[in-house]
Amino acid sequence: MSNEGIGARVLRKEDKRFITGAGRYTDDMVLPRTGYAAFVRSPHAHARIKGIDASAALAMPGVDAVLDGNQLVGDGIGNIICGWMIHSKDGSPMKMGAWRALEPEVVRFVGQAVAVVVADTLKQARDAAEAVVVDYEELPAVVDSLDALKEGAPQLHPEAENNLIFDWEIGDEAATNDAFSKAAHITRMDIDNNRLVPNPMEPRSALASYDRAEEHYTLYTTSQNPHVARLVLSAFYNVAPEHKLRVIAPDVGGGFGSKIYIYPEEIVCLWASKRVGRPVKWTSDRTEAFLTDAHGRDHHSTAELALDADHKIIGFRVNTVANLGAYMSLFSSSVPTYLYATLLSGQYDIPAIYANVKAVYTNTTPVDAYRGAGRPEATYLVERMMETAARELNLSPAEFRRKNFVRQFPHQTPVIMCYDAGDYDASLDAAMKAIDYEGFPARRAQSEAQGKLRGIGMSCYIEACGIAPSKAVGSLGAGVGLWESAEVRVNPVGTVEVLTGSHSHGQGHETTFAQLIAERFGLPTDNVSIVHGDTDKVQFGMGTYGSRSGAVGMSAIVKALDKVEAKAKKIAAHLMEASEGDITIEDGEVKVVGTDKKLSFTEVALAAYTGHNLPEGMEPGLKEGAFYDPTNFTFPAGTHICEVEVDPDTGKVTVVGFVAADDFGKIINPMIVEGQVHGGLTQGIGQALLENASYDEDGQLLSASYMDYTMPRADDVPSYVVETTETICPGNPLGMKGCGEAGAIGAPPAVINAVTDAIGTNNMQMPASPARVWMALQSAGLKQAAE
């Protein structure tokens, strides 16, 4: 009996390369006679380009080219796009500003790529990109969305009159009216969600190849859905036939969301392969990545709730301005709309939601989806306003977030979504059991006793996994489907190969997905490989992204299992002379049920290829596809609960606890679960606590390297309990939500609702850095001995 399956904490089978570091990443990959990419970018936020002198760099040792904006517009190069159209609340459609991958007119914001020298070495091509002499005219820059919005501001696309992109509203605002004016008690906060940088392990990476013979193109690159940036690259940017584009994407340290996009550094590389003769390879250093990988989050945000007089919630009405950056990139029309206002009512009834986003140009990095993608800045909202609302009425936060709690499902919300399966009193059951909140008043008085601040605060998220149906995204505005596509081969020998269009960049496919075959045939993962990163292997994918390739991914895997085993147990019926119906697949035998007659798995498929005895009109073979198209989203759902310390002296913060208990559906393996869980939080607290992308008025990123972007270390965080609930999701075959966000999403609110409790004023932004923190107590101070 395979012990494999699904439920068992197998060890991870990829990480035997990654902790050996063995594991084939894009800048790995060596092709002869590469030569080398450095781009030449702006160090201005708005500028006009006058012009380029490249001669100083075309005379440099080892240098093959200079290549501008104007040769590559020239080749017919399209501009990148944002594959999502969102449509104002006046119809008019959104405002897509030109972004070409060299810009030759003017550049809007630091680190905009103007240029590009291939070379035969790395320092040969960075030495002449030094060397190559740009003439700005420098613009007036703006950064703050409020500020861009502004009469008089300066504009940065002559399409976006005062820089606006779009103004979008969902639901219905004059019941939400109605039911504030009936309000017994209002809440108010204006609420920041602070801008944030990726930061995979891995930095972004390209190697691009031409093979002049074939006229075709090879694509190496850092992506998290390699077969959308062979559509994007082919369809839409007009590098080449798509018949003609092979895009591969290796081992991948990590995406968050920043590897799922087509930056400009892919298509220059692939359109510079051509113009120059040879492979060109471009690896980002750490600086080129916090300029110009996409940015997250970055909302302002005006959030009003209404309780009636038994502290029920009766209406909900938030204004958020979104900054997007300086260009729409590929998703990020999407993230503070329907990933972001379709989740704010949260785990709670509330019958009336109005909500308007106006999205916003600036001359910042572009604003793209990064771990959660709008699901993080719902939560934060709505549990910030729940966690306040219940202090100014001097309620229990649990209790006022039980009383509003959804308990009857399918659930209804206001705002599109239709929460179909949860129970979100058996989260805030185990979180507040595990942490022991009944006992935090003791724990609070022993740290007065030594001179420290201790707060508790909770936040009960709920995200949106998964995203589907195709048909559903694709009237909000989607460009593409969001189905995923497997295929399962059995081999002669009875060993598995499974290709799916869902990608791993380190959640752990190689292992998971071999234990659906465990489960299903019980043989062992060991003979199992799974095929992804592709396009020539696998014949179309949509990648992962949004928590999808569980509930998803696995579920085309499902489909394909189940063709392979209905062919499976008639071949073994026709060789055992029974009924197909009589036939059971297990412990990789194929059994006749109630006698003794019985196959093993590597016979029956052997049966299938040698042909010598399939039934009547049966083709040879055992390889079946499948295309899973979910009938709705999934909704994990959890209560994160942290406890802080805070030294009153230095305003600094320590998590002294937290717990998470979440509930993801069906779990294929605890272990690996429970990892995506950790680094969720451990990001989600980062968020919180520590980063914070900023910018001076003039556009220049101020936290451009991990000297000024504080990154949690292992000392910032404390030992998480990691508990679950389980409610299956009926929209998919295996009962699965989803996992990889969910840290990322609950902890933020769940740390400064901590932080607010612990220091007294709920006067407090993300992050709560130690000045921060020591200014809040300063102030909340001097209002008390004013008072």
Given for the second form:
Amino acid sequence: MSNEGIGARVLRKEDKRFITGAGRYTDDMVLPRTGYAAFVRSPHAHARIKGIDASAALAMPGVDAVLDGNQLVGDGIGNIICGWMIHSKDGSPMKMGAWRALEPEVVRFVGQAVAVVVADTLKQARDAAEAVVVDYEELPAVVDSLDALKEGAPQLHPEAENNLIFDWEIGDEAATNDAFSKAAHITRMDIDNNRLVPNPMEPRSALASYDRAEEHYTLYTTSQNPHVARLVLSAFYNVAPEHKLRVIAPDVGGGFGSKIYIYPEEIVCLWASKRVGRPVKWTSDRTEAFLTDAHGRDHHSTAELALDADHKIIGFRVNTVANLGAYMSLFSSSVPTYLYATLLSGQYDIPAIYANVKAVYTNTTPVDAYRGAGRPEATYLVERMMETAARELNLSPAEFRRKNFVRQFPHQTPVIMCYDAGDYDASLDAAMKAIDYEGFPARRAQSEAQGKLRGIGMSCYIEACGIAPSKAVGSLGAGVGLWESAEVRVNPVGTVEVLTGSHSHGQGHETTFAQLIAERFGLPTDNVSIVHGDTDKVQFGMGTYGSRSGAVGMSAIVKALDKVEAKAKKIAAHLMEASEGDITIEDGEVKVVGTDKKLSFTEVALAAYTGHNLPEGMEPGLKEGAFYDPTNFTFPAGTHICEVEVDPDTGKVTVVGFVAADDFGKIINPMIVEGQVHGGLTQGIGQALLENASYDEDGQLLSASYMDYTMPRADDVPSYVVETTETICPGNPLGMKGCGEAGAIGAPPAVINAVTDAIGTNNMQMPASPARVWMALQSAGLKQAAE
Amino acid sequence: MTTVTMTVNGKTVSGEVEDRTLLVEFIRENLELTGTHVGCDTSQCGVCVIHMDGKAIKSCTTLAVQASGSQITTIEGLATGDELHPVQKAFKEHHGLQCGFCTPGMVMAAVDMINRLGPNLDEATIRHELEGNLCRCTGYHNIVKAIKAAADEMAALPQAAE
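After the form predicted on its own, can we look at the form predicted in complex with its partner chain?
Then the entire complex follows, led off by the chain already shown.
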């Protein structure tokens, strides 16, 4: 058995290039004669474009072209689409407003592109972009989703009356209402989920070139899913047919969802590269990233939880208004519906659930999937409600949760999902032990002695990952199938290349995927290379998001490996005159069981390619492909416990302890999984304490730089304790569940439950900034004084 | 246009630049050393950190002309041949990087931190000293571990490795 197989903490193969400065990101790419693009963007949240005067810009040095939306539409470039159809409860389809890559008529959010300048240098392009004069007629704007639904609100799209995109429901309303009529206790809360900006450290970038002779485009871009990018660019945006378009996503510096989508800038760079007859490059600056990368979250919800006299949950009723921003981004409709409301059962056995979700247009940046995508919103709602109910009834938060845990599997929830496996007591126990839950009162007393307030809070989350069974998501409105593909190529010298449709932008696929080959054949991971991110090299793929690369992407590799192994065994059996069933492959050798007969893996590979002596009728070569379509979602779950200390004089919250106990099923590389958890937790703590995309009433994004948007820094977060428990996922060959989003899903309610525990008042929205916490303490003090 | 001359990773280089050219632009575009990155426009994120005359600076808020005559080390110049700097090694050994985009700036800031403060660094000091470097992937946990490990290793060396 190789020591680099499943479960080994193999150091990352990809690291050397990154620690030596040899990574190759899109902005590092250089093509001869490249022109640089600078976009002219709307300074208004809502305005009619009365005219664009580019004459001054065109006369400036180095300027090749100034292109606008009328030219783009005239050239037949298609509108940007949302690829997931949601129907309202009355059966009507969602209302998709027209989104053009360059807007010719009405701009609907600050930062929307209206024109592009292409020049010899970036400085020339930016100078010229400032000289483009756009005549705007300002229109009233609306930024909050609740305001957008009010009568008389500014209207964004003629297609969407009252700015309502859809009014969707899930669950059994009558049964849920019935449960509430019998409830012994009802907990009610208004809960917001704050808007976030994903902020991968590498800003988006695109470098497009057009080969006039071949009528062929190449696009280097910061994508989590280059094949989907090509598909959409081809099928909907009419840039070029797929065989005339190559999309390459080289090293990509983080995504967190924001690099799933095909944005206006990539479309425009491709289109412009043909128009101006030279490669066109654009790299977002950070302000552009804040204004144009798809944002995340932004829900207003009211929730009600019905309990019987024995504290068992008998019903859960939720009303949510989701702000989708000014346009419907690629997956935007699925996030507050099937990725959100289907998880409202949490880890609990709830017989009746009903949720109503209204999705709304506002004059803000479009909102789409950001790490967790819907599941953090569901978990935050469920776990704030659980904590609050426990407090109202003076129950132990842990015991109240335990009382309601699902313990029989499979478990069909009232909101579509069927949980396949889990042990929620195990992760709760592990987390409570790791944080020394019993020792908390002593620690609280110690903090009190120092004039500080200490609190502890937990969250028992569940998520659905490994998206997703194609047929199932198709029936729910998805425009694509969500399988994955892989090809395993054994070279004649016995080294292995794995071509995968998954895309690594920090997840370490070059290492973990190679560990599968180490596990299967006992080959060192150094003999394996992982090929991804190039539509010319890889057969096809759906990309990386929704914690799917393990459960779906690696399952495809396993399927291909099964075929390779079977063929290698046939060849070896033939060569060694043994029965195929007696052949095993281990430690890089192909052996006949119970004998000393063996061949090296290389000898078998070479035999496959020489073709000199193969079984009768066998094709030469040792290369197999597979498509894997999952049979179900996977259901990672766990308990996160946060301990905070609050300075009552300043309202500053310090996270003094954080434990995550997660069940991810089978783990390939614990080191990498722990790293995923650390990063997710930090984004979750960021949401709970620091981050907020803050708009003023005119639709200006006030937090559009790192001066204003509080990114978590090293001294904002603690070192983490990460534990894992394991129940095997029965739905895929490796038993994996996925780990990429858990931290961002579980952390926010744990933090807010801890903060509210510390300050003794339950009313707190995210982020729990020093100002908010201080205000809460003051008003609680005033209230107490008044009593 | 102004001619700038400086020593970068031990080699003397010069180039004609507009006066407004940032040092990071000179490094990335003129010298084609693309290990130094740009991640923001407000000097907050630190992915552009390099060493100028032995001190960590943000090359996105330094003009190329200000660096004329100086000694510059970028991430590409940190290793000695194939021998990685202890900080580079520690980042790999402790999984202190994921997407790799912040890594060059993190490594250069960490080397400077150890050079400046000596190798006896505690966790709180390391976290505080990293306030000028953002990472969105790792949650800093393993970066802090890596810097501590590298500092410990460098303490055992006869002299700091840069």
